[in-house]
Each structure stands twice: as C-alpha cells, then as structure tokens.
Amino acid sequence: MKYLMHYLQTDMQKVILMGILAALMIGLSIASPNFLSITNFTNVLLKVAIIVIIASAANLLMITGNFDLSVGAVLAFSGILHAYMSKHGVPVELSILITLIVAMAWGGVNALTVSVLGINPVIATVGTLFIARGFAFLIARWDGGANIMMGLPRDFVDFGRDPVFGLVPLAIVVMVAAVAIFIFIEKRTALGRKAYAIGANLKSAKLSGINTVGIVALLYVLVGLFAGLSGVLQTSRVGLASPTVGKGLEFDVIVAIILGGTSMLGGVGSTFGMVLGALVVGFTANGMVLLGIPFYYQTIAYGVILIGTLLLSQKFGTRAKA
C-alpha cells in the first residue's frame, strides 16, 4: 500500500510538471514575442539536450540510490581531447571513438570508488570532477592556450552542426534516442529491473543475487560515455573547446532529475519525468533571458529552483528502508 501510495503521487508530480511546462509556455509566448519563434525552440532544445542526454544514463543511475557530480568535468575534458586529437592529425571519426572510450574510462573510475571501493558518491564523484577538470586545463595548455579554437579541421564541425536530413541538430535526435533508449531498458529490461530493486532495498538484491556491484558499475560507464558524448557534440557544434565549459551542469542534471520525480535514495523515477524536469528548467532560464532578467537574479532562481526540487524530493520521493 505504501508503494503504492508513492507511485501515485510520482505520477501527480508529473501531472503538476506539465502544467508548470503548460503555464510557463503560455505567460513567456504573452510577455515575449521572440518566444514561440523556430530558432528560440531549437536553441531552447539544444540547451537541453545536453542535460537530457547525460541526465538519461544519471537517472537510472540515481534510482539505485548513486549519482555522479563529475560529468560537467568530464564533458569539458572529452571536449579538450577530442578537439586537441583532431587538431593534431588523427581522424575526427577516430578521435571520437577515442575520446569515448577514455569518457567510459573515467566512468570506470567513478566505479571502482564507489561500487567495489565503497567510498561515498559525493566524494568520490567530486574527486573525479576535479581530476578530470584539471586534466582539460592542462591539455589546453599542452596546446599552447587557455581552450582550443584555432587550426581545427574542416570536418571537425560536421559532426555537431550538420542536421540529420538537413532539418534536425544531431544533438536533438541524439536527446530523443537517449531517451527512447533508456525507457525502454527501464520498462523492458533486466538491467531496469535490477536497477529499481537495487535503489528499494540494496540488502533484499543482493540477497536475491542482483550483481549490485556490476550493475551500479554499469550504470556509471553509460554516465560517462554519455557525458562524453555530450561533450564531444557541444564543441563540435560551437568549433571551440574550452576546460570551463560544463560547470554547474551536475546540478542541471540533479535538478532535471529530482523535479521529475526521482527520489535521491532510490528506487523510484523514471526517464520521462526527468525530461518533464529538464524542459521546466530550459524554459525557465529560457524565459528569464527573453524577459531581461539580470543574471544574478537568474541565479537567485537558479537557487530557489535547487532547493524547491529538494523539497519535493523528500515529499515524494520517500521510501521504505531495509
């Protein structure tokens, strides 16, 4: 009864993030005309691509009761390498590959602290955000500057601005597969299930033989290389590699996350709500640049928006421990 009750109010959560989505649409296409323009929604989208795409791989990662605070750190640093690789002779396609595969690499780490090691999330996921940040500052110096602009091949850009049959970004079809892809390993999949029984009671999985272990390793892997891939589509998008890029993006991720319904101790969310989460977050820092909002207002909201999710965390994201 009691897991049920939560379940109905997860989904009367998702209910109210759709009218707050409902409602912020309808005042920002009143108070600005620019709103409802084509390039205002692609811009909002690609913003929000990037949260939504990392944030898909997270969620799940986060109903087994674990999150990672170092992927704004490891976009910028996949960004820094593949940017620095393509610069410096190796193929764009091979450097992608390369670049993907070390993003994995510092999801592996992020692994082997906290799932075999046993050390706490937060502080093994922001000693990971520091180690990668530092790594893609001094791989920008290793190139002689502060970021990576200049000398860049032509084909660098193709992958981040050539839209897919000429009419969507790559990084919205990219959103839309993430997502499609972990609703279905949720809804459809062993790894979903396990993931669910993990976050509700960690003792009753591994006494009903669930490889907590691999599986929350698992999940920080699909992290990373989704992080990766985030960073290697924004500087492909914007020609500029820069080691500051992506700070503050944990939270953006957190906050998507926890708005949509997911609970911090697990064992309750889903992928949708997360994208509800994320779209209420883009359309509200959207709305306050159209309205001229200075920034240090924007950030005070940025603030009261981070603490209201954690509130609504803990009145609907509540469970039952072993």
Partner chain sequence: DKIVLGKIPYTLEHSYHQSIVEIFADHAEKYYGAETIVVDGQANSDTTLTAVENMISQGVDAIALHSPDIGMTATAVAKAHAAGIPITTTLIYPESKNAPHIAPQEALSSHRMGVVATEQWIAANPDKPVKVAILDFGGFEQVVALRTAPFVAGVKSIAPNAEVVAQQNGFGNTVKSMEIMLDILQANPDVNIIFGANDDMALGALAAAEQLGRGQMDNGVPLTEVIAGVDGGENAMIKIFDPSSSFKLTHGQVRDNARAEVDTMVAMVRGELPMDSWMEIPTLSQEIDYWNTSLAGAQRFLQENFSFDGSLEELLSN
The other form holds:
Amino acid sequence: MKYLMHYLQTDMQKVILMGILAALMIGLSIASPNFLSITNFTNVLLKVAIIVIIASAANLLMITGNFDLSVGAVLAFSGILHAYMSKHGVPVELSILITLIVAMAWGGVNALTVSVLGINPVIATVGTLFIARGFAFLIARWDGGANIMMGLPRDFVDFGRDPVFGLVPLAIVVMVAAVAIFIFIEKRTALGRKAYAIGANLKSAKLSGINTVGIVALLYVLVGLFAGLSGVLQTSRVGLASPTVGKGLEFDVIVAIILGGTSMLGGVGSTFGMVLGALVVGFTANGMVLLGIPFYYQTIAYGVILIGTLLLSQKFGTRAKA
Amino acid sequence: MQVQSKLMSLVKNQNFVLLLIFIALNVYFASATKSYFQVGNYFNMLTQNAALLFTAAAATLLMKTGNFDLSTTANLAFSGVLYAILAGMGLPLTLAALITLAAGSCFGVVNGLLVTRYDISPFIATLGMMFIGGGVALLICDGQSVRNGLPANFMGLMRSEVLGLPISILIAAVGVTVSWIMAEKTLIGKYAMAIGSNKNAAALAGINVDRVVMGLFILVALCASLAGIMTASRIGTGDPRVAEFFFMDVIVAIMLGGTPLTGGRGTVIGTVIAAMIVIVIGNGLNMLGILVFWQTVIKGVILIVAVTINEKFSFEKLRDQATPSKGDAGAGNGQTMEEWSLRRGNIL
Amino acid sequence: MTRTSDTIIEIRDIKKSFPGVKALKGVSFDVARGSVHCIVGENGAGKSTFIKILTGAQPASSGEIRLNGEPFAPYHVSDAIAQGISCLYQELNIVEDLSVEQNLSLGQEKHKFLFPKRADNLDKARSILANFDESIKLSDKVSNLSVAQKQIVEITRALVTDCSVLVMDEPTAALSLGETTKIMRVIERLRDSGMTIIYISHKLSEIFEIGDSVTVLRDGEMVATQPLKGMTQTDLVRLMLGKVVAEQYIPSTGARDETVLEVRDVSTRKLRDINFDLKKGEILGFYGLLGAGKTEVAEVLFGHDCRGEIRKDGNIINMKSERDALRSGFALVPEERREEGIFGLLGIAKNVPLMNMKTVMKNGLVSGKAERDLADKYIDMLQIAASNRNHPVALLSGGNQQKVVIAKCLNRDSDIILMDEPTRGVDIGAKQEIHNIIRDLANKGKSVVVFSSELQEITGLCDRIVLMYDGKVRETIENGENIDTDYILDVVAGKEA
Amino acid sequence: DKIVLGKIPYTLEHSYHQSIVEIFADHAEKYYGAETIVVDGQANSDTTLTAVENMISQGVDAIALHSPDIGMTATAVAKAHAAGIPITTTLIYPESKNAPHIAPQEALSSHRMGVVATEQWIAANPDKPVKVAILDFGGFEQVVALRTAPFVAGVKSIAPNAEVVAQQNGFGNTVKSMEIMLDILQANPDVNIIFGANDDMALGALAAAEQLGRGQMDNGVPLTEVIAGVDGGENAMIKIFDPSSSFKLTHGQVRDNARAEVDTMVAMVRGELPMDSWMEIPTLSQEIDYWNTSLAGAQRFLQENFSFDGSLEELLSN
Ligand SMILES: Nc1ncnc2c1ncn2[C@@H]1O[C@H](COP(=O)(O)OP(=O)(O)OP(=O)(O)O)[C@@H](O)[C@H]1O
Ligand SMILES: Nc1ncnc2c1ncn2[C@@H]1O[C@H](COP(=O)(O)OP(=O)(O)OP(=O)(O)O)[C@@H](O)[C@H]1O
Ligand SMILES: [Mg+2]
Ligand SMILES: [Mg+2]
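Next block, the form predicted together with the partner chain, ref. the form predicted on its own:
Time for the whole complex; same chain goes first.
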C-alpha cells in the first residue's frame, strides 16, 4: 500500500497513461465491435513495434540528454539498402548484416558530431537525416525507380512475414526483446546508471570519471542499429522498400518517449513509460481509423493527447513546485 | 589602434565565420552558373523567403530564452487558409488580415500559457500545437485549398512595390530590424538572454519571466501568422499544406546562427546570415540543376560542416579554448530545486 | 550608533511543507529596524526556505508576515523588491552569459519603453566592486570569473539596490578572509545608515562580529530568538545542535614518512612553478586568498593540462583527463557542488556509487541491495539528513548535498583525495563530522589535500599548510599548537617577509 | 539558338514523375534539340511557385508545370505570362483557363476501372454486397475529380447499392497505406473493392490484405476483394498480372503526356500556338486490368511509359 502510494506520487505520468489506455480500450470496445480481437491487437502492436524498437534505444539516449532526429531517414535508407543488395544477388542474411553495420555507421556519424565534436544534436542529426534520406532516394534511383520491389527474392519477404514459432510476427518478438534489453540495461547495468548520471549532470559525470563521450556515442550507434533493424523488418514485411517511409518517425519516437515521462534534458525517464506512451498513440490512431474519422481529426487528437497527458500529470502529479 | 581592435573583435565574432561561408557560397554559385548572380535572382530569393527571415529573427529572441516554437508551420498554414476564407467571404483584406493575425496570435497565447502557466516544456507544448493547428487548418477548409471568391487584389500585398523594392522585402527588412532593436537595444533582449542563461537568477532578480516568455511566444506567432498571410497572397490561394518545413528552416537558421536550443546566447544578425546561407544553398543548387536528392545530401553535409566550423573553429572559440576555463559547461546544467521541479517531466 | 528599536518585520507562525518534508513548522519572530538580525541553524534547518518565503521566491503554506505593520505577502520577487527588500540568495544566482555590468542592473533597470536609460548608480557599483576586487571589470563576462568573484558580483548587486531590508543567505561561504572582512565592514556601514540586515551564515565568528540578535532554527522549528550580546559561541552551538562541539588540531597518528606525491615545477597559465610533496597518511592544506590558485592546483592534480612533472609513488604520471586522474589514484571533491558534484535528479543511493560502480556490482550487474546498503552506510557515516535514500539530491539542503559529494568521492577509495572547499556551506556540526572523516582517512593511510579559503578549517585540520599567493607557492609550514595566524595572513596577502 | 525548357514535376519521389521527366528530356532533345531544366516541386505549392519564379528569372523559353494546387497554378501562369514566357499545365489547371493544358483523360479510365472491378466482383460473389474502401491524398480536389469520384461512380453504375465504407488519407505511401488499410479492414471486414489513388497506396492495401490472409484471387476470380490503383508502374503491373493477387486494375499515361508537353511548349516558343489561350490537349490514360489487357499490351505500356527494359513475362514466371 505504501509502495503504491509512493508509485502514484512519483510516477503519475505512467499512471495517467495507463488510465488513458484503459479508457481507450473500454471506449473502443464499446464503440467498435471489431476492436477487441487478436488480429487487431497484433496490427496495433506491429505498427507500434517500429516505434518502440527504435524508442527503446532512443529513450536511454534521451535520458543522457541527447536525441536523434535522423531515425526515420536511417530506417528508410536501411530498407532501401537491404532491398538493393538482396535484389542484386547478396544473400538475404548477409545483406541484413551489412545493412545493420551501415546503420550503425549512421549512428556513428551522429556519435562523432554530437558526442565527440560536441555539436548540438538538433543540427547534427538533422544533417544526418538529410544525407541519409538523400541517399535513400539515390539508391532507389540507381536501381532504376522510385522504390524497390520487383526482383526481390522470396526469402526477403519471408524474413518479415514468417511468424516466429508460427505464432508471433518477428517484429513483435524483436520489440519485446528490445524493450526487455533496455529495461535490463536501465535497471541492472552500470551503463544504465551512468546514462542517467550523464543526463542529470554532464559535468559531474565527467568529474566522476564516467566516460561521457563513449557512452553517448555508444547509444547513438545503438539507436542507428535499431533504426536499421526496423528498416529491414519493415521492408520485409511490406515487401517493398521505399525511400519515403519513416517521414516524421522521429517525432513519433520522441512523442512516445516523452509521453512516457522521459525528460528531454535527460536524467529521468523509463523504458516502461515509453512503451505505454507508444501504446496510447498506437491505439488512438487505430481507434480513429476503426471509427472512420477523417485524418485531420487524428492529427488534432494526437496533439490533444500529448498536451493533455502532460497537463494531467502536471495537475495530479505531486511535484516539488517552486 | 582603435581600428585594429575593432577589426579583431569583428574577426573574433562568431558571425564573421558565417559571413565568410555566405560570401564563399555566393562566389561559388556566381562563378558556376550565370543566372545566379543577378539582381532579379536575389530579389526572388528575398521575396520567397521574406517570411522565413523575419520569423527566424523574432524566434531568435524566443530561443534566447530557451524556448522555441515548432508550431509555426501549422500557424502559417492555418493563417493562410483563414485569410483566404475571410477574404473569400468578402471581408476587406485589411480586416481579414487583422482577424487572421488575431487568430494566429492565439497559437502564441496557447503556447505561452502551456509553457509558463502549466510548466509544459516548449517542445511538447508547441509540438502539440503543431499537430492541433495543422489539423485545424485542414479541417476549416476540408482539406482543399481555398480560392473561391477571392477578390482581385488578393495578391496585391505581395505584388506591390515601394520605391522599386518588393513590399515583402521591405516587410522582411522592417521585421528583422525590429527584432534586432529589441534584442540589442531594449531590455527584452537582455532579459531573454538572462532567462535562457539562468532562469532562476532572472526570476530572483525580479524579472517577470512568464511575461517575457509569453510575449515572445505571441510575437513569434504573429510573425508566423503574417507569414501565412504573405504566403497565401504570394501563391494566390489558401493552401493548408503549404511550407511544410517552415518550422525546421526557422530553427535551423537560428541554431546555425549560433543560438543554442537552451538559449542564453545568440544574435539576430547571426540568424539572418544563417538563414541567408540556407536560402542561397537552396537557390544555387537549383540553378546548378542538381538533382533534388543530391541537394538533400549536400544540404545535410553543409549543415553539419557549417555548424562544426561555427562551433569548433570560430576564432572566439579558439581563444576560449586556450584558456582553461571551468565556467563554460555550466550554463543550462544548473540544478537548483526549482529547476529540478521544472525538469521532472515538465520540461519533458 | 543610533538604533531605533521599533520592529520592521514581524513573522508569525510561518509554515512551509514540501511533498514529504516539513521545512518550516511554525516560525515566529520580530526583526528590529536598523539591526543586523542573524539566522543560524544546521543544514536543512529551513533558513533558506524562510528567506525565500520572505522575499517572494516561494509562497508560504501558512502564516503571516507584516512589514512596517502592514500585512506583507509577496507573490513574486519583484513585489518584495518594490517594498524595499533586497536579497542575496544562497545559491549563486547570476547570469553567466551577461557582463558584470548587465548583471548588476538586472531586473532593476530604469527604462523608457523598454529602452534602458543610462544607469546612474554605475559609479557606485564600480566603487563597491573595486573595494572588493579590483580585477573585476564591469565589462567582463561573468562566465569568465571564478566562483568567488561571481559571489562578489552578486553581493555588489545586492548592495547597489536601494533597499531598506537586505537579506543575505551565506554570502561569505565562497569567500576568503579578506573579502569576508570587507563585507563585514560594509554591513556595519549599511546598518549604521539605518538599513535592516538579515544575515545567514555557518561561520559563527561572523555572527558574533556583526550580529545584533539571532534566531536559531532547528529542524524547521524556531528554537530561540535573542540578542547576541552576552552569548558565547558555545551557547549558540548548543542552541543549534543541542550539543557542544569544539575543534582543535589533532595531528594524524600515522608515520607520515613515505612520500606518495611529488609535484615539481608545475605551471599553467595561472600557476607558476608549483612544488610540493605529499606524504602517506597526511592532510595537506592549501590556503590562499581568492584567486590565489588553489582550485587550479586541484584541477592540475585531477587531469588538467600543465607543464612540469608530477610523480606518484616515484613514477612520473601523465594525466590527460579526469578519468586518467581517477585511474592514477586521485579523487576530487569539486568546489562547485551543484554544477560539478551532485546529480540532482537522482537519489542519494544512485549518486553515491557513481565514481566507483564496482562497489554495487555483483556478477557484472548492479545489485539493488548492494546499492541500498552502500547508501545506508554513507547516510549513517556522514549523518546525511534525508527522508529516504531515494530522495533526489537536488532537494537536500546545501550541506547535505555536500555530504553526498563527499560520500561519492570516499566510495572511490583513492589513495589521494583532493577536497576543494570540502565544507563550504556546511553547518558546524556537520563540518566537525567531515573533519573527523578526513582525519580518519589520513589515519588509515590515505593522503588528503584540502583546499580551503577558511583559515580555521586549515589550521584545525591540516598537518602541513601550503601558502599560496598569486599562483605561486609562497611557503610550506608545519601545523602545530602555536601556529602564527597573523604570519600566515601576511604571507597569503603577499606581504614581503 | 538552343531552346531551353523548364520542367517542374509534382514530386520526384514517385516513379511516375521520374519517368515523365526522363521522357520529357529525351523527347525535347531528340525532336527539337532542346535542353531541359528540371526543378522538383516537392508536392508543395510554395516550393513549386518558387521553382516557377526561379525559372522565369533564369530566362527559360517555356515552362511545363505540374502543380499541386489549382489556385497556385493560376498565379504561376500569370507570372510566367507577365514575363512573356509560355507555360503549360497538366492534370491541375487554373480556373483562369488561359494557357494550354495537357489533360490525361483520367476520369474516364477511373470510371471504367470502377465498372470492371465491380463487374468482376459481382460475377464471382453475387451474394456479397459491394463495399468500397478508398485511400486518397487527404482531400485534394483534383484527385476527387479525376480519380476517386469517377471510380465510385463507375462502381455505382454497376452496383447501385454499393457503399463507400471508409475513406482515409494514405499519404501516397505504401507503408502508411498498409497500416491504415489494416485498421480499415479490421473495422470493415466486408470491404471488397479497394481503390488506392495511386499504385503505392494500392500496393500498401494489398500488403495489408495479404497480412490478413486475404488479397487473393483464384486465377483471376475474386475471392476476397478487388484492388485498383493509378499510374501503372512495373511494381503494380507484376501484381496485376499475377493471377493469384487481388490487385488487378490501374491506369496511367506518361509518354504521351510528356511528349504533348514538349510539343506544345515548342510550338508556343516558335509562335505556332498562342501562349495565352485555353486549349485542352487530351491524352489517353490507358486503363489496364488483368481481364481485358493482354500481357503484351502491358509489356508495351511499360516500355513506352516507364522505359521498362525487362520482360514482364519473365518477371511473372519467377
Ligand atoms: N523545493 C523543495 N522541495 C522539497 N524539499 C525542499 C525544497 N526546498 C527545500 N527543501 C527541504 O527543506 C528543508 C530546509 O531546506 P533549506 O534549504 O531551507 O535549509 P537551510 O537551513 O538553508 O540549509 P543549509 O544550511 O544547508 O543551506 C530541507 O530538508 C530541504 O531538503
Ligand atoms: N572560469 C575561469 N575563467 C577565467 N579565469 C578564472 C576562472 N576561474 C578562475 N579564474 C582565475 O584563475 C585564478 C585562480 O583561480 P582559482 O579558482 O584557482 O583560485 P582559488 O585560489 O581557488 O580561489 P577561489 O576559489 O577562492 O576563487 C584566479 O585569478 C581567477 O580569477
Ligand atoms: Mg540554505
Ligand atoms: Mg577555489
């Protein structure tokens, strides 16, 4: 009981998110007869999976006080690269491997500019965004079109579509794994502890001998890796690689993270909260399409949820107010 | 002696590097394509980007306080559509513009309230408003651009000239100058800087932080709204999907110009030069006939390189690095209790 | 000395609670016009909280304040300023990115349509500033000043404002003797000109020097308000802590013959040819006035660039970064705890192990139990006052934050511990504890270097004392029973011997 | 002197527009020795107008504009005319109607697709009432006029009781369309005719259907639904001629459009055509579907319009 009270006090935002989620579930099951079904939940999870996979790494990155706006572009680039290589004779496994390495290299570029050179993450990662996105289009063009679909080998799509153990789609398995890994990192490893420390006070962290540059760099590389992995999963599932995918994904990722209670300045936040944030966004979008509401209301709803959740947690959260 | 020290301080100025980059780009484009270095082309660039220039200049003041506005694109689209709707209803254009500005400034009021009164971080508050405003813009015109019943002089605003200069350039010049005066000559600039550098200190010094921030949010919203009116009058229609990347351009210009996201530093001049760099690159690459995808790549590279040069190798920085100083990392990382409560989720 | 004895401020039953903490539990006292009214109490007693309420920086939960007989409930700092209450807060509240001049007038500028008018009190500011430290120019950017200089700028700012009540929360914590004395003189002058001053300090000598009456807070409650005349230091300490502490130099028990550190001809832009040795089990003190270069020495030993030679255990070491220094066996308690020491958002338990994660790891993983045990160990050892070990450190009082920083550093278990102003802003009870800890460390064979601008701390604690002046080591002396403080003051003030 | 033609495509992010630019430049070079300058409009009226202005200041001889917006088109045409530069529009024309317009007859083909799709569905599933789902670009009126409205009209001409149960913005994007179509099919499992306002969206809809175990035909006999798109690129064509996939119809026109643009522009430059009078130059947007188009026809279509150099048959066989 005491623990519960404590939880309510410190993690109001998560409680509110759970409340919203519950309200969504109840409301939608009443409003739409087709809401409560395994396929629908699978659909929502599949959609949310891409966001959550990237956000699990990006969340810890944001806890250090940094963020990455290039994830959408890296995702598109990776999808295209993987498709391009697979189409031109590289075995799918090898192609995935190379793609992931290249995706980490994109993360490496961010690591270099932001962490090593100390360039502001907004500009630096927007720069990467432009470059990666530009090359995504160029690769598709070199392949002779605006996207790559034809001539992809069978096992290219099988990778994304075959369920694991014949049950669960791969993307969902990867999502669960990513979340588990990062909850573990966050709770049980020195890396997690140090990431929080870096976000809480960079200077203190340096003076305490924490390898601030290295840790932030590592997280950028991981975010790149996860963005690449998402790109591979997505292209395989859709069976088509398009350089236009993932536009605005960076905002989806950041919104999920922030809804979950992570501070953009770093120091606080949790993977679990991020998952809740992503689910709220995912189910809202799902519900609105189920109910046939035009897309601009969806945009508005997105904004209202974002601001509303924070207002609510502001109001009910017991916060040390100055 | 005097001249020399003046010169030195110019060279040490961060904006000097930006200016060099700007000049270099101009020289390159002028030599690479004959259609670039022409008065008409410069007029074009300025007219096309007048709104960006004055909005970025005003938003520099806001960014100096450590706040920023992502909802400018939404505001621009909303205002353009609203202006066209009002004009199409037969309202006199001046009245339509005034009503639009009033409505557009509501973005600033809401942003400001969320940030100051409810302690929501500017990122979240204005991102939320970006979604909401963008949705509303589409909603009021049902997703279709507004052009029915527009009066003949609907585009008059952007067509008229004063003393041979397109009016949009004049508006930009006036807007930039006003922001510059506010930043450099009035207390607003100083207060903005103080708020961004150390909000607590500013508040404890008796500055009404909330009022300054609120005022600047409204100022930026007014600029974005005016930008919407100008864009509508330029393209001759109220288009809800216009200028998608306006907010990004504004923020990139400000940050490239030397104002960090956390505020406390920055100059309007720097922003304007940086904005001109971004504008010139876009125009020049088009003139060179470079494939749009390569343009994207080149823009990214230039962005990273420019900001690296600006942040790492400007003369001012080199001098600072020579002095082992312990004060530099401090800004923005202070940890008073007040700040803590702010940060715990509110600053997001 | 003309003193009107009427009351300027009446405080009635002020209460303030924060989530989980009752910071003030009903404080009532009167402040006499034209007096210097001191407030003392342990760290976390609620002094700063009270000041914030008085000056409108925070609202009270309940209670009433009357100013000149009128109810006074400032909603914002500017309300208090408008009523003639000017305040110098405990934590540095200065805008790094502005110049000294801009800081001095911040928030108080006279203006016409927001265009500032030329300040007329600039000359006054300049002369006050020059009185303290001539090297500070009005055009300097504040971020280029040292901590102490920033503090002086803040004091000057408080002094140039026209006010009838001046509140000062530990103005001298960062200052050395010279400046402190000057501030004492200024305060006396202001009081004589009729100003009321509310003064908070952990340095009791200051309280006795200038105070007229004192209010003692303990744990949010008011213990006493009484005139200082006739009180002794012991009386005051007893009121504050409920016990008596006395401090005097006790030499460390170790042998002190093994040299662990030799510093030879170390120079930086500020330091010139620094030479000294450090023995095993020794407490070495660095003393000097503001800007003498103490912090700079600490930084050099903690991995900053320098010329010259540093030998540890006889081997030359070459440190390029803080991490190198830590690896070479140094640990630092930095001067600015808020910016360099604590992780404010994190709880105590997460702060403590950060310099040495191994102490909470089991099989390569962080063990929650080890973490809790470690935190409890230090909370107990250093008597950190916190409601629980997950209490975010930013919400602790200044002195307790300092203890967390020390705990973090002790946990590193380094051979050589550098402590820059280890007890700044720490109450005298806690200071005693910290000193005991330092002595313990030395007795266990660690070497401690203490950099302090407080002479009492240096003479009460250190075995040997390095006297610095203007970036140079003037002299190194042995501490002992009859150490000549006047001589020390002459040396560090640069007087030729 | 060499003629310089300015071409402003809607956005180069889609293969349709990439192809049009390619054929345009080819044709201009081959037949008229003219040079082509391409500036991307990036699907944005602001950027597109900027491109027009810059081309005017560069002094091109004529401009071919594919604008995203009707109102802006009028402005662009007026600006070009004021500078004495001939301009053509395509798909989206200004209400001012004062310049030649290349008009692909999309509405006809969209209508016909509606008819064919419905006929096929009803023939195979006479007992299942027709339910239509549409993915569009979020309310662009031109898309309504040329694609979605005629398609629905075509459907209704066969099945008067047909119902549009869902219409959402697919953002012209395969992945987004797939996600949205999953939700649509969840809410309306009885949807049996799906129209994507371009092939990318139709492909997204197909991917969604496939994930749900639908998207299938029995040798061209509709089992689960019929999907139609627009453009006719090779990605779509492969699905259309795969007898087991439910994406079966599309229409498009690239070559004739591009050529008509170039021919009109050059004629205006040479003074053979007035530059400021309305003229509609129709081109056929060829309807292609599994049931009525031969593989050879499709192969030819791809070659002519998308510079396709492979063999459709070969692609289909593996
Ligand atoms: N914003 C806040 N939120 C929560 N607790 C607070 C806050 N501010 C102060 N406290 C708590 O109130 C108590 C009183 O703190 P205060 O800063 O007034 O102490 P102090 O007497 O000034 O101590 P010191 O001598 O160390 O400066 C402490 O326990 C502190 O942790
Ligand atoms: N951030 C800084 N930038 C520039 N100069 C500095 C900075 N910090 C200190 N200095 C200067 O370096 C000199 C030595 O400073 P240091 O901090 O080592 O002195 P100190 O003896 O520790 O005194 P204190 O801490 O009391 O100021 C001083 O003259 C000071 O003005
Ligand atoms: Mg205090
Ligand atoms: Mg010092």
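For clarity, a rigid core is taken as the largest C-alpha set superposing within 1.5 Å between two forms. None of the values given here were measured: they were computed from a predicted structure. Numbering follows the first chain given and starts at 1.
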| query | Rigid core fitted, then: does residue 303 show a CA shift of 2 angstroms or greater between these two forms? | reply | yes
